[in-house]
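Listed next as structure tokens is one chain, alone, in the form predicted on its own.
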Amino acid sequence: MVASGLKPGMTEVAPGWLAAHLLTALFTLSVTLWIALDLAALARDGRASPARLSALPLVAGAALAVQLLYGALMAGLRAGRVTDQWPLMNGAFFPGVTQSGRSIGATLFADPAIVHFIHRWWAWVVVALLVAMARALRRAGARRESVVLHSLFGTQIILGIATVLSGVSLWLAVLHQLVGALLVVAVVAGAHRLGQDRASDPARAMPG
């Protein structure tokens, strides 16, 4: 990833690379994660069996990785100083590709305003999904965690916002991203509090 950096025209990482390593790094959070909270459960109960991570979380998960990957794409090509509007940018709501005849795979992952594009409205399906898991935890008896999830993507909601108004102000954006790792670690551990329920159900844990 440093190597990136180092080549010709560049002084700085790539924003692949960048994105490859957070993603990486949240991963591995997440794996572990729901290894401690299996075996703090195992030592709660002898007999509790492994959670099992169902349709909704997994679902919700996979788009919120989506948006992370956006995130850091949003950093390595400071792609926030395109605009300091919203919801509009630069006075439109879509704002166009900024480099022409490039791939289409160019324009999604490495046209700035393409991806300040993606990355603001995608998360407006990110927060339908987690609300949706947030209710589901409530319904489970998990107000605390349906508590937490709800706050944390509120916050990163306005944190975001707040960053691009601000012009990228450091301190905002630096904020923003520690808000997007808590978020990452609330929503495994609703995911595995579902997860507990749906393997402590034999109906549930059986296939279909």
Given for the second form:
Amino acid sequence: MVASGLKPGMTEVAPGWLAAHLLTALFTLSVTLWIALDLAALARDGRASPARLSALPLVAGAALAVQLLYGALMAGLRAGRVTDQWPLMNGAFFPGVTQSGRSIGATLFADPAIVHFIHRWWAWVVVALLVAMARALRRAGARRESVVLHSLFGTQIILGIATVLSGVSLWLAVLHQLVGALLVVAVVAGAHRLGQDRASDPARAMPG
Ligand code: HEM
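Provide the structure of the form predicted in complex with protoporphyrin IX containing FE, given the form predicted on its own shown above.
To see the whole picture, the full complex is given below, headed by that same chain.
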């Protein structure tokens, strides 16, 4: 069972537990998909060596995990409602903290304005890494995977901005979460595709 973090008198799930729940679910989905893709490659073309996770997808996946963590904190802290503006936040680039005098940890992970600021701008670090990954896929001949990746992160950015501008419309927020999960699937599938090339490249294969 999932521990909700609910305490007597509380009617909402604690943001930290919500984030742990979302990340655990998406990590489980990712590992399951990776194993399924290995098995599919074995059944399809007898490829016995499992795919290897190479550096670029690893870094892109880690950056995406940070973004997902902050996405869950956004939802848990209702940080989307801090502002309905983009790119500025209530007229300023940097919103300032909601409550002063808190520890750095509490400010980085529990201050709604700071969480919102990090989520909206870290997205571009994720996009830059996913562009690099999509280009690597294209070079590896996986044009379809590259197009899917571009389409999903583009849609996700537009949905995120639209969610903010709408004052967190429920349907836009739900779609943003759904496309976030699809993006995880696309990144895992892309990483697996790049990892297959690496596993079958004799120059990079481990001795023995
Ligand atoms: C690669 C880019 C992004 C990813 C993977 C991502 C992912 C997520 C995820 C997983 C959530 C949690 C949804 C939930 O648990 O209900 C979330 C929430 C949110 N995101 Fe993003 N996001 C991205 C970019 C953006 C951008 C660019 C913006 C706006 C400028 C944005 C605005 C929001 C808002 C306002 C919420 C809170 C919605 C709510 O209260 O339910 N996101 N994001």
